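A single chain comes next, written as structure tokens; it is the form predicted on its own.
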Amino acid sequence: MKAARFDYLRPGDVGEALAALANAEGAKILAGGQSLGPMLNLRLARPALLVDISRLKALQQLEDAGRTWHIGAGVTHARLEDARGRLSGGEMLSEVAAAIAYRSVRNRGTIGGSLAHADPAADWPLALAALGASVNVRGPTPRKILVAHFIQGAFTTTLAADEIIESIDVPKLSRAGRYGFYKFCRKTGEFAEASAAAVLDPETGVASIFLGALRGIPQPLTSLAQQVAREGKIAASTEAVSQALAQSVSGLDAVEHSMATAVVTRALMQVLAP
């Protein structure tokens, strides 16, 4: 099947892109196209106008902003993967990027596009929520929103039709900071059946664990994270994780609960490894 007919615009800057979104009903942003492309061909998406922002230099930044890494929405997964060893305090970004799908997908897919698409099984919404990252949104009124609040449900965000993700700010971990990210896929490169991200940083007081893929939004496991920060490995046992999930995430069936317990436990094993 081929896409339904649409108009196409390649704006010269972010302002022109925003004007097009404001003036054309049913417009959609095209960044890497790794999610939108198949949806167009299957006619699950039928935009009247496609606004191609893939070549806008203003969305390509990857900058050290002191306490954070400032990442343009148009930065590809491959670029973050290839920055391994050069993202001090942001090493988790490279590891997560390297595990996304296949290299051909990583060459085109963007971090901003992944957040805007908000697939429950995607890696960036989960990892960035655990890192305490914020989304910088451009529109009639610029906004800064925590990733954990930006995702509202499966394929649903707070992004309005006349807004665009401009960049993401990711807080750096200290030298004492540790992280873990684990996902269960039936086949390498496929979307996760269940996933988890954990970040502990005793110097900054950060303690976060999020469960992904099994619900529309990344599920915070705040009590478990705080307990692990206090007690270490004792609080990260399979039994403790299972109990925490039963108390924090409702509606999981037996198989989902088992997968959730496994991915959270594996992520914590990475955090607490000697």
Second form
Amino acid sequence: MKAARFDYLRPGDVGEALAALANAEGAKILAGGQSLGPMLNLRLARPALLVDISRLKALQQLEDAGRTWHIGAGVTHARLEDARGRLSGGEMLSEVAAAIAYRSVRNRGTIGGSLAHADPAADWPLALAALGASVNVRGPTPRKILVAHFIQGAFTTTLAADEIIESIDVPKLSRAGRYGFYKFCRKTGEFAEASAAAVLDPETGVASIFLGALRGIPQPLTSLAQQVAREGKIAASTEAVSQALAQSVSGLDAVEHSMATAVVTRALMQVLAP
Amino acid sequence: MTQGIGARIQRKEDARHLHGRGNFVSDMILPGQSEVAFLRSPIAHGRIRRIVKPSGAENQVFIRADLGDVAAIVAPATVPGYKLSEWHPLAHEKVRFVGEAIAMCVAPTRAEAEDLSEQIEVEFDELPVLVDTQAARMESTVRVHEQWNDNVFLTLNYESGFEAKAKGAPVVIRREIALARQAMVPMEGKAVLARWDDRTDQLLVYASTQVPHIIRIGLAQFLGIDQGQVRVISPDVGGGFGYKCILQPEELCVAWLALKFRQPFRYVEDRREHLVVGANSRQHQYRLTAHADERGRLLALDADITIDGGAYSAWPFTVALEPGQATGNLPGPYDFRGYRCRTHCVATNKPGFLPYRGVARTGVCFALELVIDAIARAVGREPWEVRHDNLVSAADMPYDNVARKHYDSGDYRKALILAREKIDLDAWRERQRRGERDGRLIGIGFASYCEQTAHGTSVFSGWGLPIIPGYDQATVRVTPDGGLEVRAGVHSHGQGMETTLAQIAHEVTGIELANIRVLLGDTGTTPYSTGTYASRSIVMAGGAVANACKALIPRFLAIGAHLMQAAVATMKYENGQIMGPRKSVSLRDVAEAWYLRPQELPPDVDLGGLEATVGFRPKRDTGAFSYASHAAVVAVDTEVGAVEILDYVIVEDCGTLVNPMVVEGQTLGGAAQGIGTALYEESPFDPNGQPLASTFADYLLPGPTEIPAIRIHHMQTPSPYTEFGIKGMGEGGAIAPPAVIFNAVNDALRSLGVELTETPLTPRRLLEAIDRAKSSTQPRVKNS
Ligand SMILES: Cc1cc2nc3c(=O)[nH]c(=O)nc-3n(C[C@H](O)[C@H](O)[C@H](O)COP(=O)(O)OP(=O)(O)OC[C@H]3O[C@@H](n4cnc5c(N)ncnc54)[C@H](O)[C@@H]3O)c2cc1C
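Next, give the form predicted together with the partner chain, keeping in mind that what was shown is the form predicted on its own.
What follows is the whole complex; the chain from before opens it.
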């Protein structure tokens, strides 16, 4: 399959990109093209104009902003993977990045593109929700919104047609903070069959567990997270996790429940590992 | 370093491929070339009421009616009861599967051709869809082909000594076993480029095919033109696997365009088309009943096999090939004397079945090997032991089996014993008893098979196919500087035959490998062969190359003797030198005499010169049987349903090895495909016949990290019937992996009372089986 006809624009800055989005009917942003490319070729997406933001310098920052890591929407998975050891308080980012697809996809795919695309099985929406990250959106009125609120369902976000994700702010973990990320997929480079992310930080009081690869948005397991924060290992047993899932996540069949229990338990084991 | 038979040398073809300098149909651009896209049926079964071409583009869009005299592809066979299908190059009156070509669009680029295809309007009267194989077999009113009285292409019945042998057997094992439908997924899909050549008054067709000479016959026949007006060139081909051993309707369509418009046209299948239209293999269902004694010795086997043949029978091998191969090969490498088998090949609203690497044997091996393990569990013995006791013993070779196959040579039991040693069964059993720290369950599995290869006239003529392989020929020609050109009508699409055929030529002529060029796959320049399929090429073309080279040696001697003014009888030929009693001359001297200084030739010189075309057929052409035992260790994660292969050993015997590295490459590639069958690959259809895996996001292939470091051990038992004792081996690797992996997984899950019998082994299937076993009141597996 070859893409249907479209026009192509490479704007010089974010303002020009926004203007193009505002003025052209059926314009769409192109970042790494790793999700949009296949959709174009399958003719599932038929934009009139592609606004290629992949070379915009302004979207490439990867900055230590004190309490957060400030990450441009155009930062690739590969760059975050390669920053391993240099993202103090943001170590989880490198780990999550490295588990996405394979290197050739990571070389092009961007963190902003992943959030905008909002594939329910994708890794960034899950990990960033668990980390309490927020999205900086540029458009007619700039806004900042938690990732957990930004994503509204499978392939659905609050992003309007004339808006761009500019950057993402990821709160750092303290030295005492711990994270876990467990992705089960059938083969290397696949999207998750089941995935879970957990973050516990006694200093900042963050306690979050999210279950991913569902039909819609990543599901928070808030009370389980609080219980594990209070009681530790006992609250993270397979039985406890299985029960918590039965109570707070609906619509899982027996197989999905078994996989979900395993990935949450394993993510928690990483958090609680000495 | 030796370069002849047995030499472990790198392939001649690697350099161009590693540097991206191969020449595939997709690389070819001819002046004025147009690209072709097909409009394919969005529904699985329906009557075409109306097709409306986009206005203004009527002369760029073609439907069946435009093709006029082009004949429908009908593939006859004389097997009793076999029903014919009419496969029109573009749909005629009805569509019978999702993806069937309805119209052909032509434009300067593929994207524009696809734009056109989107604008065609087609109205259908939808018909009830036959998706489930058993339901289609029983269906009383809906017909895939109206003129038939049911939906069964063919039913085969075979019986030999069953009742007598089965009677009173103390152990009776029943199993239902199934394999999913699959695509073959060569790296390069279908591809064809055709143009008219006024100079030679010929249609020139570049096709990504395994069988250029067959395609030539087919194109001429169905287009209704002379054979001499067609030349088929198969350039570099990115894998065939059986997908490209038939005449493709797209080849017929594109050839027609070139014939009609005298311009170049090209069609290249894309991946989505492949996964939809190429979902055409492996789907078998088995109901087996094995009768055995208390030690697990197999006495008799009763089989009911159903093959989902899809909508059409392909030319020339027909859909009858698969049921024939299944019936004949199910008894496998085992020594038993009671066999009864009914095989049904059913028509459904899916792409027509094609023979995929291993042809039916991946299925029959899977079915029988699972049953052997079930017998072993029932009699409380190690599966490898029961397998061993049932294998044909070396002392009984050659062995005529219960399905009238003639096993020519080999030591099947030794291969299994070696596999057991190499995998170190005892150490794994010990570790299995100890248990894993991470809670995963360890299992060890074995599987054995033997594989008919290079079977010829006597086998194929029995089926009455339109094309029967006979004598393969090769042409060899010494060049004026003493090098050698080798031409054969088979084709190489990853098998390394430019190297291995050269090694055979070197073995006979002593000419340096670097100076031997092998030319394949062009009907204009190579002698006739039915082509590359059925693991036949190295035996058949290799034998022909050897014969042709041998025919030249006396001519070298005669010319050499004359150059040295000595008697021919005193001459010897060694390593490119003609050795007389006192002097010697080189082959180059001989070549120079023939081509450049004919005044030095003897007056009675052989007028064939330094070129010969000679044919070959094995002394007995019922097949040279390769065989192997595979052993694997798996770790099963029963919480998420993951299977990891921890170790994998193959002990194989393909007779005399021409190039061990090529054999290993073929074996590894085949095993990777077998692992795909076992764990990943599946083309499911919904109840409306819609394919559910049309991209690689849904159709999973194993990648490098899913293939373990497979350890291969060779045995070499030469075939008594072939040149040099070579046996074919191109398919074997793909046969045993599903069986060995399932046996290993079932070994791991034994304590849970779980036994899996359906490919692929997805996490969901695994977890569901565990769930069923947990909730079932019976703690043991049924029937054992
Ligand atoms: C083989 C393969 C395997 C993969 N496996 C995984 C995996 O395991 N896990 C995983 O998480 N992902 C996986 N992916 C998806 C990959 O991570 C993509 O890179 C990502 O989903 C999209 O990022 P992109 O930069 O390529 O965006 P694009 O494809 O360019 O765009 C995707 C969508 O986002 C929009 N968009 C992009 N950037 C912005 C922006 N700054 N503001 C607003 N809208 C924007 C586009 O308009 C488009 O709608 C895989 C992809 C492939 C091809």
